[in-house]
Every structure is written in C-alpha cells, then in structure tokens.
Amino acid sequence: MKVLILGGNGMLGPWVIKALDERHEMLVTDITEKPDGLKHDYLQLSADDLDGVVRAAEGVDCIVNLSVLRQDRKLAFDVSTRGNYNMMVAARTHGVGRVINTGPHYQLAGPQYEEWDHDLNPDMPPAPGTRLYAHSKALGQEIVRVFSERHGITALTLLYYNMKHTWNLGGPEKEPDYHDDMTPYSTAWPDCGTAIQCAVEVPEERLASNCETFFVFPDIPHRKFRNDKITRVLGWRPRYHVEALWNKKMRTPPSGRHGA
C-alpha cells in the first residue's frame, strides 16, 4: 500500500513512520525540510495547500493526516481545518479509498464531558467546547464526516489524550519512573504510532461504517474514558501500560531517614 503523510515530521510523525516501515510504500510531507535518515520520499508541503495536497495525493492509497498547528488563530484553522478539507478533496479527486484523520481526545470530549461525565467513548456526541486546537480540530473532522458520507471514503479518526516515553509509562526497557507527573491516560510514542498502523491496515469488514471514531488509551481501571472499540475493532493492543505506576514498588529509604 502506498501512503501519503501530511504533517510527518512533527512529534507524532516518526512514531508513524517507524511503525509503517517495510510494511508500506510512504511518501511524507512536512513545511520542514527532510529529516536525516529518512529513506521513504519526502516532500516540502503544507497541509493548508490544496494544490498542493490533491498533487501529492495522486496514486496513493491512504492518506494520513498528522498535521497539526496550536497557537495562531488562523494558521490553526488552515492546518487544521482546510488541511481535512484538502485532505477529503485529494481523496475524492484521485478516488484514494482510506484517510487516517488524527486529533486530540478533547475535539470531541471537551470540558462539559470530561469535567463531569464517566465511562466516556468515542461515539459520543462530540461536544468540543470552544479552545482554539479543540474547535479547529472538531471542525475539521467534521469535515472528513461529510466528505466520507458523500462520498463513500472510509474515515478513521484517532483521538490522543497525553503521550509520553516508555521510561515514564514501565515495560520492557527500563523501569518506570515512578515519580515524575503524569497523566494517567497517557500513550507511549510507539503505540501512538501502532495505532495508526492498525487504522491504515484494518479490513473493511470489520468496521461499523465507512467513518468512525477511536480513542488511543492504554487500559485504565477506572473508566473515565473507554478504549475497548479501538482492541476490539482496529485489534491495537499497547505494549506499555500505566498499571507499572500505579502499582509501585515499595522502596528502602536510605539509611538514617524513615518514610512517611
């Protein structure tokens, strides 16, 4: 399969990269310049350029959109609003079947659902409240909403809440570092990208509908937030999860002072 990558070179972008290597054909783009080491083809390219993006588009299979712009109020609403329109509209120009849409948990559970509301999941309503990353993010999946139902496109959406390093969430190697804060429905970096390995490779079949909707989490007992569509639909299983934290291993204080 051949992928395009919109926004590749960001934070999330070689996690993605790393976990579609030899597995997949990609051709990446950034507004950065080619990244050291990478050996997929690159191009120099906005999200918010539609020529541009509908060019880029041609012969691929699946687009993913990784692309993301938080602190200006018009180039968030370029990046990540239009940058889906000109997503959707490559898709619909070159006939691509698949596009992988990516965002933060609170585009679609804002304030009013996470300050007040449990067992949250991601075919709630989406209720994103008025932040400039969560409204411009919602807009722009709601774009991809549009487009998929008109136009018969398969639209997976992932929803992140807070990623962080192996070291901070435990697993295979290192121990975990028990006392650095943290939030408790964080995602290590590489299954945030095997997530995304999972929405490009998942069979048509076993999706509810042409778009749907998926939260990243690691397991959590308390059920704030609901991952079991993602396992159960898209088969993701994270290899790191935050359980290493919260069952922490008792330590000797070092001679001469007494815990608490």
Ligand SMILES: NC(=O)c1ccc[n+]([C@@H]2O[C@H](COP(=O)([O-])OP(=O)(O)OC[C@H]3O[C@@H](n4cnc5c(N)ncnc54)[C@H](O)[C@@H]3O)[C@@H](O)[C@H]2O)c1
Second form
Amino acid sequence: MKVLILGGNGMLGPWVIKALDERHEMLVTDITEKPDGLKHDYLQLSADDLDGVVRAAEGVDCIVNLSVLRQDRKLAFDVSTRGNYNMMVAARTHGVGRVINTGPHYQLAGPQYEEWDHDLNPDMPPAPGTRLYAHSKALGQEIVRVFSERHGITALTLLYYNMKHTWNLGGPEKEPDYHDDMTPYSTAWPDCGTAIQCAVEVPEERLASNCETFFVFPDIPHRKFRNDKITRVLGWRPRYHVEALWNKKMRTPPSGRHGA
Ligand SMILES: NC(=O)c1ccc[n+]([C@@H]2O[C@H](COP(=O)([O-])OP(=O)(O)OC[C@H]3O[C@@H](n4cnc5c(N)ncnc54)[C@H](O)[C@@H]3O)[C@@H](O)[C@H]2O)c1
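The form predicted together with this ligand, contrasted with the form predicted on its own above:
In what comes next, the whole complex appears, and the chain from above leads the way.
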C-alpha cells in the first residue's frame, strides 16, 4: 500500500513509520524539514494547504493524519480542523479508499464523561467540552465523518490518552519504572504505532461501518476506558501494560510518590 502521512515529524510519527516500515511505501509530510536519516519520501507540507495536500495524495491508497497544533486559536483550527477537511477533499479527489485520523481521547470523552463515568467506549455520543485542543480536533473528526458518509471513504479515528516510550510500563512479571507524570492510561509508543498499522491494514469486512472510532488504551483492570473494540475489530494487542500500578503486591515506588 502507498501511505501518505500528514504531520509525520512529531512524537508519534517515527513510531508509525517504524510500524509501517517495509510493509508499505510511504510519503511522509510535515510542516517542518525532513528529519535526518528518514529513508522514505518526504515533502515539507502544511496540512492547511488544500492544494498541496490534494497534490500529495495523488496515487496513494491511504492517508494517515498525525498533524496537530494544540495552543494557538487560529493555528489549532487550521491544522486540527481544516487539516482534516483538506485530507478528506484529497481522498475524495483521488478516490483514496481509507483515511486514518488521530486525536486525544477527550475529543470524544471530554470532562463530562471523564470526570464522572467509567466503562467509557468510543461509540458514545461525542462530548469534547470547550478546551481548544479537544474542540478543534472534535470538529475535525466530524468533518471526517460527514465526508466518509457522503463519499464512501473508510475513515478510522484512533483516540489516545497519553503516550510514553522511555518507560518500562511493566507487565505481569515485572514492575514499571515510576515517573512523575505517569498515568495508568498511558500507552507505550511502540503500541501507539502498531495501532495505526492495524488501522491501515484491517480488512474492510471486519468493520461494522466505513466510519469507526477506536480508543487506544492498554489493558486497565477497572475498564474506565475500554479497549475491547480496537482489540476485537483491528486485532491490535498492546504489548506494554501498567498492571503493577493496580496490583496489591506492588512494592513501594521510589520515594513513595506514587504509592497512594
Ligand atoms: N503525544 C501524546 O501523548 C498524544 C496523546 C493523545 C493524542 N495524541 C494525538 O496523536 C497525534 C500525533 O500527536 P504527536 O504527539 O505526534 O504530536 P506532535 O505535536 O509531537 O506532532 C505533531 C506534528 O504536527 C506537525 N504540524 C504542526 N502544524 C502543522 C501543519 N500546519 N502542517 C503539517 N504538520 C504540522 C508538527 O510539526 C509535528 O511534527 C495527534 O493527533 C495527537 O492529537 C497524542
């Protein structure tokens, strides 16, 4: 498959490239310059450049949008909302059959859900709240949904909580390394990348519709955020878990910071 990646030069990009490497041909794009050592085709391209995104999508089979701008009000909408519009126009223009959209969990499960509920799943009605990052991404997701419905483009949105890669996230047999900003909802970077690979490669017949959303979470015992849909439908399995955080046998972490 030939895959166009938008915003491929950020934190997640290299893990996606690693997961797709040698399985797919890639055209990586980002507003920044080509990173050293990248062996795939590269184009410096802003996701808010409609003509540029349309040109870049010619001849590709799948577009993966990893671009995001979290802070500035205008730029956030240009990148996180209009970037998705541009991706969908490009897909429609060239008959690209599949797009993969990404974002944070709270573009769907905003504070109204997150602060009060558990068993949260990616098919709940979206309630992103008013935070700029969540709101601009949620509007982008809605644009993806409308194009998908109107133009028969398969659109898979992957929502993450927090990503970490230098951590040992532990497992049944070993404790994690503890860090100040550790949250039990963290997904290790390699797992974040393979989730995109699963979305790129999942056969159409496994999908209930051509527009589906998935939470990308490790296995968490209380299931506040559920990952059963992504494991069942996309066949993704997280390799890193945080079970030791929930295990009564856990030893006291360094300096007792995380013991409560
Ligand atoms: N990092 C996390 O912990 C985390 C958590 C939840 C969700 N996500 C989602 O994962 C995806 C990737 O996030 P990330 O952590 O790699 O973000 P990042 O900020 O590291 O990377 C974003 C990339 O977008 C690029 N970009 C910015 N403006 C652009 C523009 N105009 N045109 C093209 N590219 C532009 C940046 O140069 C950067 O390379 C995003 O959709 C984000 O919302 C990330």
